[in-house]
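Quick heads-up: it's one chain on its own, the form predicted alone, in structure tokens.
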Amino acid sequence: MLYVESWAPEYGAPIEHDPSLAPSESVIDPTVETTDWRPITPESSVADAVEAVCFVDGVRRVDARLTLDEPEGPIPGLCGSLGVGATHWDRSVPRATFGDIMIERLAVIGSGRVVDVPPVGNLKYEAVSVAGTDPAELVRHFHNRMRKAEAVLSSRLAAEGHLVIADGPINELKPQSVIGYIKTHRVNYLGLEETEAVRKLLAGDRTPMFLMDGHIYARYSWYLKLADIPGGHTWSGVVRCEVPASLGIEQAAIYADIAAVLLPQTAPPLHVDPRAPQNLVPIGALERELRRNLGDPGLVYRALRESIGQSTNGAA
């Protein structure tokens, strides 16, 4: 049967297959929690003791493309801004506030070259380099810097005693209260029998956990359904979560149950967000706040052109 996805087309789709990411069967163990693969409906009381939740996310933006004009040929670069922060959800009030917002600006140049960009008003770009000249490598370096900043903030908030929902896969081995939240399905990790359990999920249900090993970050993972989508297919409204395997199976199951209870409460209706229901309200609001902190893209671009142009002409 054919369906139309609920996401606005410019945001892609919640299911985007990438066969290159498919794991071998030997690194997936669906028997770690149970061999009886049926939907699990946790009691809402499992989340009673959770007073606060921190949602961590980041955004990035290329402010301007650069070219270093050298005798051996042009070398590509970019100026970009990234922002990382958290939405703190106090369930006792209830109230949510933004916090821990950090903005970084990078000038990334290829061919191992480091070039200082003149200050642009009060904006300062850190000069960094990558070895190659592929524009995709420049963006990848930029993206990895954002992911690293997200991981550092998530670990700090977890160390302070918070339950953290981190947008994207986890990249930590140590046991900590961080749940990775993955909105887009690029690979089906399960066999036919286990996949049938995903297809039967209702809002607030989760699947049993499965172990993802054979990777430096061994993880327990599970699927949960945020909302029942009218006219949707069996994977509509389904997301995947993961925690470090170093937590142990019992603690991981507690976090899986808490996520199945709390995350549906923060899922937006379809008319509120172009990536509803997967782009949770605290995450969508945080993304807008971070982009506001990056500054107006048109003004930043014009200021960069003026500042770099004056510096280049002055040196000629």
Contents of the next structure:
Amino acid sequence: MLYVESWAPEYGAPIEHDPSLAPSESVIDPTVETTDWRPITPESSVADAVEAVCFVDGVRRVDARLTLDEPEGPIPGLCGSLGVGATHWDRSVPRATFGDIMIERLAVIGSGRVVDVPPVGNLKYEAVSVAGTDPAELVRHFHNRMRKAEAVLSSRLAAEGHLVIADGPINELKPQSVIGYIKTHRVNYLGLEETEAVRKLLAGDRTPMFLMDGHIYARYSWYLKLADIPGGHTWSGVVRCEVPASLGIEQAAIYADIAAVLLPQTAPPLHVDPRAPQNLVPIGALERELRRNLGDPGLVYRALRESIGQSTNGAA
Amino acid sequence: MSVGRVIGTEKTSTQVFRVVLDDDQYLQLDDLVVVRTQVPQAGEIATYGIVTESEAVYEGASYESDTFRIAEHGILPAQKVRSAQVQVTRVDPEVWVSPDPGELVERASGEARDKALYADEMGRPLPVGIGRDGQPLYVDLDFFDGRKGGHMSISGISGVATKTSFALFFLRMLTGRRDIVGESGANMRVLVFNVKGEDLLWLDKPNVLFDDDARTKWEALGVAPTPFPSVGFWAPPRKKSGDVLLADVAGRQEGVQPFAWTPREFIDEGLLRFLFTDAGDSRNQLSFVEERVRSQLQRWAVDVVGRPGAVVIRQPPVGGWRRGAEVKLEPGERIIEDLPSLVESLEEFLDPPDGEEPDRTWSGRVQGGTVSAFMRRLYAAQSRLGELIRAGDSHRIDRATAQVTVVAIQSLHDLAQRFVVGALLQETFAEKEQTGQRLPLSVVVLDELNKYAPREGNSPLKDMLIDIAQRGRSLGVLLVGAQQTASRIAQEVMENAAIRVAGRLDAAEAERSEYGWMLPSTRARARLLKPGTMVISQPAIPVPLVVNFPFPPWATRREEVSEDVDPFVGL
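Mind pulling up the form predicted in complex with the partner chain next to the form predicted alone we just looked at?
Time for the whole complex; same chain goes first.
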């Protein structure tokens, strides 16, 4: 059967077909919660006690590409801005507010070189270096800084007692109330019988949890369906969540139930977001807010050119 | 105290800007604000303005349904942003630059408020109502009393009873604030026509419904809340009232004097022309006949011995009748004591009974049909004018006896109303033309102005009102005209009104060009104005002001009259 994806084409698809649905290299144990693989519909009352949920996300933007002109040849670099923050969903009011927004600006230079970028107006670029000269490596380093900042913020909010929905997979071993939220499925972790359960999910349902191990740490994961998409295929509106296995299976099951109840409530209708329903309303709004906080890209680029141009000409 | 800042997401201009409000502050329509901007080389410039619209939005919401996500489910963070649109009224000093974005916006109070309203530049700021802040708003009297401009025009749909009420309120301010009005107030005379009900016949009586709330407002305006201190009431005589004239009023008997003109006065002042005030009359040649008859009457009419006010029409001697000459009535002569007898006398010249030709010296060279039409008008006028023309002692309206003269014409036929208005306006204007002095001022309040100075057609009354509108300002004759629709009034009359006022307007009417002086936002509101609220435009301020005027301390109906005197005393 053939379907049109629900996401706008420029965002790709929630299911990436290359190398999509390839068997996972991790060790998968689908029997940790139950052997009876059928959709689970949690009671909505499981979320009653959850007063607040924090959605954590980050954005990044390359402000300018740099080149360090050296006798031994050009060395690549980049100036980039990243923002990390949280949307606090206070369910008792209910009201959502932005919080903990943090903006970092990095000047990443290859070949292990550290070059100070002169101050650009009020913007201060922190100089860092990477060993290689591959531009992709520069971006990867930049991206990792954002992931790290997200993880730090998630841990802090969890430590403050919040339930945290973090965009992307988790990379933390210790037991904390952080649920990783994965919008796209690049890899199929399940066998044919379990996959059938995913295909049968209705909005608000989740699959039983399965253990993923074999990476650097173990986590429990499950699929849940945010919304029934009219004309959608069986994987439409499905996302994957994960929590650290160190929480224990019982606590993990509670979080899985809560997520199945709460996340569909924050999913946008199709027309509201090009990545609906997976791009949750609090996360979509947070991304927009973070981008706004990064400043106007045109202005930043112009300021960088002027500032670096002046200092280079001054030195020469 | 600042209420917010100038919005920087859109351009500010020298005309309008918007204010984003602090969480704990608000601005409402008509509030006055000031922004101070540092302008390079020019120093600090204060921009004053008036709030013309108030707005609020969720910042961050891009879909209408986001409202639910924000307010009901609370999953979408957004900020409630309240803002206000401001129309600039003044830039001081006059360096016309827009206010800077991000500047603090303050409420204009005290001195700043006066500046925003140009009150500091008004020679004689007369309070004309109360703004939303509870403080008086002003008009520059120089633009009413003829120094720089004159006349006032009041528009508004009827039934909400605001036009006359506002006119009277304005008169009370005019007569009550001698400290501001100055020499113009000395011996000022006001002529008011009562055209509906008997609303204006109680101006000298306290209103029983007047309360402390209204009292505070009057005190803020600086006028003691009392009825008009000096009012004369005049009404046409009752029909068939015999030798003793009785005023034709229903509600009030005492203090209302009957008025009438003697045939002598009618002829001397050429009042005949005010019997031909229908706008259609000017299209045929009736006015030629009327002019001829009018001048013939002035030459031929002579007083009768022992019959004051009455005349007889007799061929004048060579050189004409001496002024004040009296003759004895001869047998067969018809004495003219009222309109019917005058018409009968004219009939002898214009429409002889036995089919003879009309007397050319009276009719002029017009078609027989025109003469007949002229006579038909006169026959019709006979009954409609009733007792307004009668011989005997003079019962002219004496405007000198009181500061405000109320003439009750509500019981008269349209034709008779126009006659009375025409006669009195002519008298007032002629008086001032003779002296050539602007002072003392003569103010005429005329409701239903569209009856007297309609946009289409011509009539002697319309000509006179246009004359007053154009020349009255320098002669000290000031017209306060009221009408439902300004679009139906002769343009010359509207154009000469320096001060324009509107109450609630019909939606279609509000869109007409006659109300071009209103801001779009004011126009929209003009349909919703409540009684007691008016929009005022004046040359001294570039934007119209919305004012409230307080409940009157005088009665407007018999039931409202509070009798301080116990009617049973002495029984």
